[in-house]
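Given as structure tokens, the chain that follows is alone and in the form predicted alone.
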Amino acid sequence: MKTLKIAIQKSGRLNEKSVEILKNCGLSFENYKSSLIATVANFPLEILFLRDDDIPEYVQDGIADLGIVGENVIIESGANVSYLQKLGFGKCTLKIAVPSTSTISDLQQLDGKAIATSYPVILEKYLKANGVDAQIRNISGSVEIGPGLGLSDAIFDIVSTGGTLKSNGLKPFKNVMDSEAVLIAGNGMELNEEVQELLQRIQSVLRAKATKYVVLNVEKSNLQAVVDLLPGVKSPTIVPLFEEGWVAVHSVIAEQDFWEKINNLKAAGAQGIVVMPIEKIIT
């Protein structure tokens, strides 16, 4: 049996998630934060920790054969690796701001102008898609302070909250591209077994922390009221109760449409609502 190699961010934004959902899928592995490479005792699979930037080539090099990392970088790299999935963490949404005082409005106007980045690559593609002819400005580090000190007109750069903009006198002009963190493998490798296995682990774990189980308690007057907000991961479990004519429902609700469906149950006639986390949801 092949041992795996995923590579992940050693330090900054997605490291923390990375960990994380790896432990929730079971992995057992420890020294992660002194080392480059981590073995799980429990799983073919060695993890290595390297810089956001090398993550995508160094899987398509097959030197990983996994990675975890954000779309923005990998389209950054134009590296040649296929997606298995999204993961829900390390959203971020990639912008052009401009000074807070800057008369700019339309995208047009950024012609001529000059713009400074980290990610000259997908800025170049959108301005190319756009017919904007700009001068683009490639920065390494703090891209924000270009126009303070007179490198750039505007800037293009990850935004997260915006605080970092407003702190430098920056507004935010227009969004790019939103991105968050992906699972990646090297072509060919979404096929081997023990993939197969992990992305099946990874893929429960995110679908439990999108839910939450759900019983209650229902006359049986108003079960079907209740049943049809409630359409579980295949249908609801119906339990008697000791009460004549009531009923325990179980079922799980989407974390999206929580409090909406709680109120809806309510109007609907359940009582006793108890609400819980899910660990895991294997389908």
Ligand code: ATP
The other form holds:
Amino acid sequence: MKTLKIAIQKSGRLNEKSVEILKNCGLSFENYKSSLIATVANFPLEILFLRDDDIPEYVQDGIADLGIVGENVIIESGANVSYLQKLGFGKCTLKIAVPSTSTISDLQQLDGKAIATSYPVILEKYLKANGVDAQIRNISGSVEIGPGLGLSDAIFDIVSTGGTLKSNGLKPFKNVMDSEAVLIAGNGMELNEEVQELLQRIQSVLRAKATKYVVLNVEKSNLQAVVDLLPGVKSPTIVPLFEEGWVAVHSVIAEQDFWEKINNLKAAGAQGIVVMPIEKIIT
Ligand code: ATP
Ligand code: ZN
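Could you give the coordinates for the form predicted together with this ligand, as opposed to the form predicted alone above?
Below, the chain from earlier opens the complete complex, with every other chain and molecule after it.
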């Protein structure tokens, strides 16, 4: 049987979470900073540690079967790969930013202006789609100093908090693209049993991460109101307490509406609410 290869970032913003998700899938491997390749002891898989920019092409060319990389890098590379799964980390937004003092309010006002970026492909597509004729200055790093140096009138870059923009006298103007890390495969690659197995494990880890396990106590008279708020995987588990008239309810709730749910549960009569992380959900 052929050993699968998955390419992940060697160091940088996606490295830690990529390693974590693979480890949470039960894969056992050594993660030395110096190594370029690691063999998984308990699955027919090798992990290649690469610069993120190289990952889409390695996967496209079949040097790696799978890869974990940001959507922005995939689109920028123009590589022909297919998305298997969004992974929920490495989230960021690519934005056009202009000097804080700028009065620009309309995209068309960028006509004839210079925009500095490390993402010329994504920017060009966006400008074209919006009929803007701006000049793209392709620079590889520290794009945000462009306007200060007189190199460009605007920039196009990844913005997370906006702190870097602000400290360089810039402000966000247009959101162009949201990105997150995704699992990719070569286009048309056969998704054999091992790939399917890995994908299922990743999905069960993602499902678990998006949910919490909740145990709470409630008086029987309030039980229906509490149960109405809780879906569970199928439905909640109800266990009698030693104290007459009381039960414990076990369920899972979505992380995203966690606080709202907890407050509603309390209002419905839930007490002693215990919340625990879930490792995996196999459906
Ligand atoms: P490499 O050495 O692998 O080429 P890099 O310097 O190009 O690394 P990183 O800064 O590690 O890249 O970012 C990798 C990816 O992380 C980005 O392409 C993007 O998808 C994602 N990302 C998430 N948040 C941010 C952010 N605030 N700034 C930059 N990238 C981010
Ligand atoms: Zn890179």
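Take the two forms, superpose them, and find the largest set of C-alpha atoms that agree within 1.5 Å; that set is the rigid core. Remember, predicted model here, so these are calculated numbers, not experimental data. Positions refer to the first chain, counted from 1.
Asp61: CA moves less than 2 Å between the two forms after rigid-core fitting.
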